[in-house]
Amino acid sequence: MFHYQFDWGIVTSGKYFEWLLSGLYTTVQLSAVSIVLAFLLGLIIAMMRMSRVLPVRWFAYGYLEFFRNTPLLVQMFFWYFGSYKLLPEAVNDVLAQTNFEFTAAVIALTIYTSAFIAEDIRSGVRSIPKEQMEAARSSGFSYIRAMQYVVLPQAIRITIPPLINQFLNLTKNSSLAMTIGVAELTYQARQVESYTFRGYEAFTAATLVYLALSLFITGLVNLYNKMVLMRMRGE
């Protein structure tokens, strides 16, 4: 009906599928490395959001609105091209010695999505009634301690739903890093439809493989968040 012949065969077997494959590592690789960062980050902008100091209040509050709403492709354009005006000279040196377009990546996507995880933080913690707070204060618990211990476990929790959205955004968005020549799973694609001029093949492979990645990343947390609520409950 179309007048196409399909074969999948170039992208199940052969160099080709090798291709996908690696490309398919390197997404793992960079999403991997950029979800725990970027929550370990959003984690701590998130404690600074809530600060009683003024100056780190506002700093969080600024960081969190430029990142925002800065478009994810323009910052990782920015962390390629232009961080080594930024950063510091022996920053650059070591950034010279790696991965440089891989780390430009993990950057671009860390800072980014930890802007959004931050304010999911905030949000759960913000849940949590105060009495929590007054309780672990009372009972001799420091401001610092009675976060680590009574009032982030809680949050945490709360905020899994919408922490795993911005995990799977972030998986997603990790295509966007073709643009500055890291090698994942779009890139690999995009070098498969170019060789074979099969595109249809190529991107549907890539469309599925994201598919099931995503699917995994939901079970994963999902039954990470069964396990807490059935050690809740005692069973």
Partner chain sequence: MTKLANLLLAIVILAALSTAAIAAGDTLAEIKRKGVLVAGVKDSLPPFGYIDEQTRRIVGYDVDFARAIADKLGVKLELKPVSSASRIPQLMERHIDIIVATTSNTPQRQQQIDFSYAYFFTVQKFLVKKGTVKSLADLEGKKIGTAKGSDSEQNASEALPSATILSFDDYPQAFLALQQGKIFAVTTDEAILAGIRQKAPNKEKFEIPDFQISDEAYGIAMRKGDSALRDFVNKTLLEMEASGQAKEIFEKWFGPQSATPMSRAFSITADK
The other form holds:
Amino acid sequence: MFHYQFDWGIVTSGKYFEWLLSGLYTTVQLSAVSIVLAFLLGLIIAMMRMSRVLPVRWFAYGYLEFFRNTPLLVQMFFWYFGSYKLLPEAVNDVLAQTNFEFTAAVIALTIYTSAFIAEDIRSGVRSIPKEQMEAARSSGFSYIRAMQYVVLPQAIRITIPPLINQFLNLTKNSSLAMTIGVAELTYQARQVESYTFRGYEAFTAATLVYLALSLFITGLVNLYNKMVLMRMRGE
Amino acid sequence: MDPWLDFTVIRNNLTYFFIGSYPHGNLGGVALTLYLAVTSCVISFVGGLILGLLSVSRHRAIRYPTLAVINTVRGVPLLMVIFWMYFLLPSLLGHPVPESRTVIAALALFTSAYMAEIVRAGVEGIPRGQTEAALATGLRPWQALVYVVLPQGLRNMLPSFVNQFVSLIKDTSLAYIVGVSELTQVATQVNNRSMVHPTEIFFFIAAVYFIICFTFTSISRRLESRLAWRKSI
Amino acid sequence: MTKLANLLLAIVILAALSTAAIAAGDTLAEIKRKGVLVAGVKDSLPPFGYIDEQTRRIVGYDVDFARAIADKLGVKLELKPVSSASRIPQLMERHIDIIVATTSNTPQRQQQIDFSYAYFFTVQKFLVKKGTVKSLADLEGKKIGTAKGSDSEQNASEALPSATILSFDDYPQAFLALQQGKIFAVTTDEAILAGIRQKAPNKEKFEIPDFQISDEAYGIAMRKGDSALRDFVNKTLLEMEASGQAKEIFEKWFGPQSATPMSRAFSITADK
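Can you now output the form predicted in complex with its partner chain? The one shown was the form predicted alone.
First the chain shown before, then all remaining chains and molecules of the complex.
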């Protein structure tokens, strides 16, 4: 059944090792940039979703529902191939000079994940008792300032576990960028496979790297949680 | 590119988008997307239930390996799981496996791990007193779990299950990578042939996915509020 | 005693050989038993293999060759869409019996799979925006699109080490990126490039400059050691050439009336 000669040397040194390494580098870069942007955008959308201005709230609602309920892969194709007709010529020319595969992947990952993050932040905010907001307002804070200094910091602390989960998902989802030609880890693993016909070795290496990345992110969170909790107890 | 957006390409290929080459050929498009989602949902419901219950077992020898499997699967991208199935299944079974089955197996395994977490959270959410009461009436621990805890837990899990089904529908788009002619693959074929309508084509299929997924998201939300109402009385 | 040992050894070797022969060489018998030939073909690469808008079925030059072989075998033809990256794994995993999907015969691939005599000849060229490229040197350091797992990908990275090779799932996607100015050129076999250019609505904006980086001969690919099937396919190809059927198929897809007119500067022979 398993008459297959493994050759691990192929993925632990030499040219193919370098390919995988550069893939890992791109994956980390892509994920890190998108995580930061997705968090910021998610925060904005969450605020808009809770705004008292009706059109703003509706826009945020539409945004959330649309991007959460369509596949990331389709969104990626849309930004890479489909955005061309929607943008002015000048913008397209500028974009074409950049590493557009990478940019499109960042846009897709950011928008897709921001919708989930916004929803997580919103439920975090809703779990903060209304009285806190009222107390802050009556002591002279504006709505925005009350949000910024009183409600959000607490909400985000509550939201951290689901947020980390979203960051993890984003890192895993970044593998879809291979379909638009971003040479990230999965893309490189597949390249190694098609050049050497050694799928088992290439995919084992990539899988282990993804697992390590996941563990690393989870570990960071645990560390952060512990530090925050310790500081809270110290006070 | 005279007319700015030109949706005739959608109209000309509408049948293809919905049923693929059927009836002269294989079923494809939206129909295949739904088939993949429903089949893997049923399998992963069972898989998730089993994994979830094993993961709350009192025996470490059962609990730890189960948790290891669940967390490994959750730690890698779905795309990797699909590639693994693609290579492993034929060698394990000793005969070729059609790509659609490969994808179903990958989706089912991947989703089972997520379903298992839902089951675990659901079971752990039931107050311990319930189990203790059940044990006091002479039930064995597994009987207490299956007859007392699980039925209550399942009701609470229902909205999460529906959400997971929505993820599954979106995840079927990855079948494109191994050439299964579901909606995304069919759209790429049409896009590759027409070449100048990517905006229209990808917007159209995004809208189709949205309608399907949003329907289920709304159902899940309604279930959730009904449950909350039930709990409040 | 030694005699007996030798005899046993001979039996073992013979048995091993015959099971090996059955394991590898019975695809032909298996196809006849099933009554179906499963061929891997491209599904978005006119004129070799693409979905016809009216009938929603795969048609093309490759498809006609697959059909001719199935007819000769007296079995039904089942078409399976494959990509450049997936076709060889699909064959190895026995998802398909043969590949008729613009597969170039290369020494590297021969280590994995067997090829029939070549049924199509072409050269690898570049498709670019008109007036941007005169010679290979103009492509140095540029972004060039092609398909994952293709022979074109490997040729291009050898011919243009300084260029960035960007691999898409298939050539039309690379062409779309070219149209939108995201890449500088698309490279693959001339016949494929011509087919893609022909299908483009603004084809006058693109050209295929007159230089090449390799010669390509497409073969029908089978699993290694499937000699009975390979002999059958080879015999069929030669018969098709002799009867004029091969030329007819060429004329249908590349003749003067076709969308991609080309002259047939080759014939199917047993020496290539």
